[in-house]
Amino acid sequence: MKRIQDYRKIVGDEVIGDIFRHARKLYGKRIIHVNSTYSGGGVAEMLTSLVPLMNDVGLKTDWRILRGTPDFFDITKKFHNALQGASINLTDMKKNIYKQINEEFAIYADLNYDAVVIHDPQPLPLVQYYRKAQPWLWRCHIDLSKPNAQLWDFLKGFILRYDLAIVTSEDYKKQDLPMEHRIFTPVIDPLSPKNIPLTPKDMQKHIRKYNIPADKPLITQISRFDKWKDPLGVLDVFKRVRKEVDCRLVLCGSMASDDPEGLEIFRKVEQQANNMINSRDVILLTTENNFLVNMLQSLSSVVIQKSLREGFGLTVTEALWKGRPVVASRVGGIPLQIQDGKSGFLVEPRDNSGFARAILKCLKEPEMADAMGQKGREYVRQNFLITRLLLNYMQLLTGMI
């Protein structure tokens, strides 16, 4: 198990002393966090980081996952949609299902600890139905800056009974929400398989392993088959690129168990990419495998992320860390991480010729790409690493708990 000290040579001492400084007020108590998946997507993997490193700084902290059903999972993605814009047919059955499986959950879940803190929507109703006898924090991942009318209604309902809400940017603070906001902007961990070094051998096992021809400039977006992610818009992109550069396409995302819109986007994608010219040079893969991650991340040419919507964006980050180029939308969170033509190209979401220019001056001009990286892996390293986000917690927590 990673321990603190691990991070030093990355973050200095200042940072390390400065956590657990926090920490010390901080002995003994117990904390525990709530989500619904254990792998697939930025909030489970920064919980694998996290909650390790909270008990090693002497917290008792532990962790768990909401159980629910294909039709719960069904409401829920339907709520995340919702909450990034989406039209909802919000009817009472859904309300109900979403009510019913929270409300069970809370019938044999211990929660009893010092602090509660519950992630996005899926066990956002616990609150209601198990004995509140502790400060309980709501972190939500999702942009909530234009949720659907409706749904924010009925979802604030269980919101208000939270002690503070904590949020990726001030663009998510909601007006209407008579409560505490704060302001925890996502992280990665730079020890974790998909972030660390990867060696010349270890690079080679993966392209043989996965069939990734090198003898191109790669091109990568690692996200989930999402429509927010727009992966059909990519391969528009990639095609109007093919025009002036010979280069691959590798799409890479993992099924998350929560996520069930995942296969059909898949399928629509295979579709699509199977009847372009070249169709071998676009590769999909939805292998769950944090090393063939990295492998596309430091291998490519350059990476893109062209959300429509995006809470944060942490596979902007790990490519930044990587200190590879980066052409992404101009959403959510992803502005907070690059500066637009010093470490990245930001992108009006769909505009798909400025994507195509902005990587095809990328491909054309490899020396100021690479100059763009290592400025974006030294804002990542100053901003974005998981040490930050504990000392975050340590703060938060000193004052409440």
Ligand code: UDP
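Which structure goes with the form predicted in complex with this ligand, now that we have seen the form predicted alone?
Only one chain is given; partner chains and other molecules are left out.
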């Protein structure tokens, strides 16, 4: 099991000391996190690392999954999209199923803890079905800058019962929510399979397994095949780069079989890649594997993230952590992670020639690029590791329970 002292070599004595000092004040307190899945997505990934660490420092921390039905998850998926601005037909039936599943779960889920942390909208109504005798915190991981007004008004009825809202960025603070907000940016776990240092032997193994030729510099984008990640734009950028420097492009995006849009976009990318003069230098991967992502990020000469829209952009954090130069769009949470020209390059999302120029600079000046990558890694070390999130929660809870 991961222990907090395993992180000492990475984050230093001061951070670990700080965590233990806060732990003393919270020792034995009982905390519960509630979300709606054990795996898949950033929330589950963060809780997988956070919950054992909270226990390791002496908080009795539990993690419960809201039990839903396919109907319920269909509705909450629609809520998720509508919170990010999509339209929704908000019927009474949808509202009732949403409330009913939460009410049923509340009958048998004991949430009698010193603090309750509810993640995202799925378990939000739970607060209504308990005698609220402790602080309830709502941790929203979704971009709330332009929520659908009707849905927001409905959900606000539940949110107002909470003691505090935690959001990912200053832009997601809600003016019309008269309650305290905190900002916790997402983090990565440097000891998870996606981020641990790979030995040359591991690296070789994965290069062979996935058949990645390492004879030319690699440029990589790791992202779902999604229009907002602009994979076709990435191909255009690669075409421009390839005119000047011999290199390969890897586009890696795992594919959910129930995502017809992803498949359609993948097909378009595949077709366009096949029509390129240098089509053999474009590698498309759809396997989901943490070691593969780790290997690609670690091995690449340049990692790009050409998103047209982005929440935070954990792929950027992960690539910076590998010490690789990153060229990424100036959107969403990416500028929080990269200081342009110092720890990576920021480019306007649709400026394909700007992307190509920045990538070429990294390829032609590898020492500059490496130095930049190291600065990026240090910035992540100081700001975006799991120990910081642990401290965020402990500082917050110290004043509350």
